[in-house]
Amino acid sequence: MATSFEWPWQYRFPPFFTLQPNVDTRQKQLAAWCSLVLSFCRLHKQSSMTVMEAQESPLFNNVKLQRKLPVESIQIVLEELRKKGNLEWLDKNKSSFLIMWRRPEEWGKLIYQWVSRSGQNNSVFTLYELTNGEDTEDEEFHGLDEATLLRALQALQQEHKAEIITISDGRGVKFF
């Protein structure tokens, strides 16, 4: 990928790697590692990791400044993208995640908006084609995960834009 990331000025700043115990200081640093995170992950096209992956990554261990998010922080910050819609546990542990940087139904409004764009209302498709075909190359769902593309489109589903289906080599759906 030839995009490089832009860290926010804060990432520079050593005691941003310090949550802070004033209130207002403490919620405008919140928002800026949510932010952060959902710009990193974006970009990398990252949508699961393991809180230990997060600690480890550059995306909260800074080795310029040689600073790093204690895991206690970091769950925080991962709390606060779950309370957004922003992030969902797959554990109950709370050891790894889904990070959505579009909630699901914004990838369905995504998907559905290409459907019907490409005059593909009332047409199947297979999951893989939707997320690696040669037609959705261009599209940002493109290369999506398969458990962020099943919940956006259990989000058209409940809207009747479209029905999961199985189909002889896998899942599939259809949309309306």
Contents of the next structure:
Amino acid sequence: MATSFEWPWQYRFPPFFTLQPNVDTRQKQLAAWCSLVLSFCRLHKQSSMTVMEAQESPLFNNVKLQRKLPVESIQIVLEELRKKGNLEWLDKNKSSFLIMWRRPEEWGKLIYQWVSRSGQNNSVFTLYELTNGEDTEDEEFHGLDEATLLRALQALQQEHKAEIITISDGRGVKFF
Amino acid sequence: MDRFVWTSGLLEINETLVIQQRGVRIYDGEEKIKFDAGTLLLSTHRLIWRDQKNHECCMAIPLSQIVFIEEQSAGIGKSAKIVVHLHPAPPNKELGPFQSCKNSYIKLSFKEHGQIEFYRRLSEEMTQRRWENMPVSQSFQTNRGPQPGRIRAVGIVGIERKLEEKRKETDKNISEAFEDLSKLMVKAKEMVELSKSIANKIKDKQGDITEDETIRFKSYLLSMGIANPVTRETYGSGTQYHMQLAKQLAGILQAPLEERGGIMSLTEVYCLVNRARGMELLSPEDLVNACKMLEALKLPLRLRVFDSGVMVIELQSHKEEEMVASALETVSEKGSLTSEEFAKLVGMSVLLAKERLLLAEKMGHLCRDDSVEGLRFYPNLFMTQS
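Mind giving me the form predicted together with the partner chain, seeing as the form predicted alone was just shown?
Entire complex below, previous chain first.
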């Protein structure tokens, strides 16, 4: 998997691993880091990570270049992702996080679009059906991890387009 | 000194002469006494001293009275000496030059050398203690075979006493030396108080004293090393003095600046200017204050302070921002550079080279790579590349 991943040019540029003092330069640098983290996690189907794992992962540690992004700078990148809505801390100590290459609202939108398209409003689905059912095989959200799915549905719930319910063997959702 | 007894100087039967030396002076402890030039004789039993001028004056100490001996090497203007530590005088001692004294040691000063050999022989005699085996007449058989316990106690106490005396002596000397200094410091404090009060009076009664007089007075204070904050408050950021100085600096620094590419660090300027002056050197404060006025006086140089706090003098015609463009070219050619590498390439001091690179970074032309390998600057591809 890792071999098919294409690293961006910044990954081979040593200054990428030093937090830039110039504000404008830093903005560009952080933007590049955010998109790298998201595409890396998407390809590796990694929906959650601990900070410790992140430090040693090839994502922040370019062994060949002999450069690693220091942990304080990693924290800054993660905070950027959180502000953008792509990251959620899973614990109070900020030691592990959920990473969503698409924001929950975006996922919610895609799911709702499929529901509408297939004329299944007012239907009830189990969570499993949504992500692993035959009907959704061609959809982008097929195979989505439960944590992200839940947040996507919660976003829809906020918009009154869905409601998360408890059913016999777990949870489900009703679309309106 | 009270251990000495008068003697005829003639050796007894069983007593043999070991060595003798002319030109020896005796000290009672650290003090010189009247016995300043004599011949010192060492026998198997005694240490005899005879005055060179008056042969009748002759005295001796039994070797058994000696606790131990030390060497004191010669110094500038000082002869080599042997220090002889003595047991206290026995109560039944015969007459000698002194009836009592406070010191438990004497010094023998070898003004005509010979100390080394004498010391060696005396040590030998002390070790061999031949006087114990060859009894001579009663008169000096005083501490022949003393009980070990008692002697040891006396010996150690004697040594301790001697050390204590030496310490007191040293302390006394030091205190005496510093007495003058404390007196000076008291006077200096009074002077500082006085000048402070005068300075304050001047501050309060501004109108009564002319500007020139005040400046003169303040320069006197300055020359005594008393800086007066009143100067800055009264005259804003500069005085006549600083203005004159600024004009002078502009004259001195024009050529050196041109030689160095139009820019010099303030420390370089300080060294250059003071070296040129030779006398009446400038203080750093005066230099900075004068430089602060350069731009206001429309002189062809200016003082510039970088973000890092580094201060430089630039020619007005020098445009550091333009230099940045050429710096970028240089860095791009080489891919990346450290301050030292850049300094070497361009022929600048590392300090100024670093400032230029930092300025380039601030302007967004360069970015940095900070690792264990050091600080390197790269062209800012974040901005130029998509």
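Just so it is clear, the model here is predicted, and its values are computed rather than measured. Under this definition, the rigid core comprises the largest set of C-alpha atoms superposing within 1.5 Å between the forms. Residue numbers count along the first chain shown, from 1.
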**Study point:** After fitting the core, L110 CA displacement of 2 Å or more between the two forms
**Key:** no
